[in-house]
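Take a look at this single chain, the form predicted alone, given in structure tokens.
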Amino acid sequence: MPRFLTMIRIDEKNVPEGGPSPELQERMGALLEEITKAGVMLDTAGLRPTSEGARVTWDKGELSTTDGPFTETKEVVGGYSICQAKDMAEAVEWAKRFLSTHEDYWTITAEVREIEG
């Protein structure tokens, strides 16, 4: 069965103060329990802010490391999931359900990509 990586993109400057509300956390928890029981979810997690991260670049034979935050980037990956679904349409449907758990004031995007191999 194909596997899919869903990257949740956020604008760190516009994340609601205090993070997800208790109600959102409850809705996400219920959905994650449902998707896990359905045998779809393989792994998921949120990511720490880019201020705690680093980028390692290989360019023309040279390695360089840049510590976060990455101010030139408007959107960053704030979380991910790895699912197995029958096809892209099913994986996108689960991503839509995840995004729909959020309140209207959130602006987030889910990028769904099939994992090769």
Second form
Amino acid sequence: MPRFLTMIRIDEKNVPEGGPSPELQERMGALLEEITKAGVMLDTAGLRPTSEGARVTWDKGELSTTDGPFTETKEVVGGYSICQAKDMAEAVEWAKRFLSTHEDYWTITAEVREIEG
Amino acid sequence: MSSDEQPRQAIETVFRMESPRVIAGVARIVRDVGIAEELAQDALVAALEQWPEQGVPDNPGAWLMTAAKHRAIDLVRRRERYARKLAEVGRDLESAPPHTDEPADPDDIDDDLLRLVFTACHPVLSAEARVALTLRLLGGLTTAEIARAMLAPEPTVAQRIVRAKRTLATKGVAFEVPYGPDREDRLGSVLEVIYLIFNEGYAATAGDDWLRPALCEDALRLARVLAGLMPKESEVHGLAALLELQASRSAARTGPAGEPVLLADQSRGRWNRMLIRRGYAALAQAQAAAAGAGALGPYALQAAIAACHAHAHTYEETDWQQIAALYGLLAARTPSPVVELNRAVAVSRAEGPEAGLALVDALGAEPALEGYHLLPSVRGDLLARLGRSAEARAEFERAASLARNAREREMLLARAADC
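Structure of the form predicted together with the partner chain, please, following the form predicted alone?
What follows is the entire complex, opening with the chain shown before.
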């Protein structure tokens, strides 16, 4: 059964003020518990803002480090999950359910990728 | 929900994900897993008819559950009317009281799922039937998938499942989680079924069929589900820990040509660290749950042994003293010649080949190990380490003649040639 990495992409500049509402956190918590109980969820976490992150680049033999925030990128990874699902369709269905816990004023994207090997 | 995809595929995916819960919820009403599965299928047909036109509902799982439950309640009412009519004509018919209450919270669904697990793994069924039924009802596998995974013809598996459902109905197996002294025995059967499913896939990793390793993942998922359903049972966590740790090695267990790679030669960089971490966490839960109840059970002990291997960054760093001690506990808890043989290997690593050989030789007359290729294989290994080459070669050749897996036979013949 393949494993999938789901990256939750957000636009840091347009995250609703105050972050996730208590209701959203509650719905999210309940869903994450459900996914875990279904034996699907292997690991998940949110990520600290890119202002606290760094990018290290290797470009034709040149190393460079850029500290966050990454202002030039519209969407950044705000969280991830690693799931074990039957197939891509199942992984996508769980991602849909995760996104659907959000209120209508959110704009977020879940990128679902199969882990090789 | 979106209209940007083929509804049929979405429906089938949702159905596969939800079917164990739907079957479990409906079985509580109709008290028959065979009928429950049919009613769940009816709900799927209804979804296939309605969703493409009306769109996939926001909560498709709840939709399927409600649709199936309405059918179940109708069925129970029809049965009651039938029973009343029979009674009117003077016949006495025992009929189960209807259970039409809707589950209010997720705990009810958990209870229903647990009942489904215990029913599918009921000892009234043969081990093969339990495995097939568990994969079908709880793993959401189709009959064709189970047949491929178990290397059995599809009609055979279909028959096995039909007969299993009929047996449960005719023997009047209650849809329940047993309490009291029964409970431990029955839980043992549930854990055994999951372990059998795992081993069916694990032992076959060196085979040709690429589908069988997927069986390990199915078993692992079932173990995780069970651990979520029975968080207080130490052995459930013990089994989950054992499977996580064993699965963590799968990528390293076979070489480029599909040949088995022994533990000593496995590239530990290919062990899956995340599964190892999950194994440690499950083992810690097993230990915590056992703290009140006394000693660790056999699955948790085997998990503890697997954890010792996972802790070692190289084969040489392995804490064989600890492993030998754990095998000692395991042998005391569940005495078996196979455990004793494994203990001999651990002792030989901890104290030297002579000590191991003494234990192996004590097993020589064990009828249960007659024809078991690992006994001469281990003996050959110990003799080789003692420099008794001619005897070692004879043992490896004997082991090769007993091995049933072609890859393993090749490896043993190669070892014989090296002596």
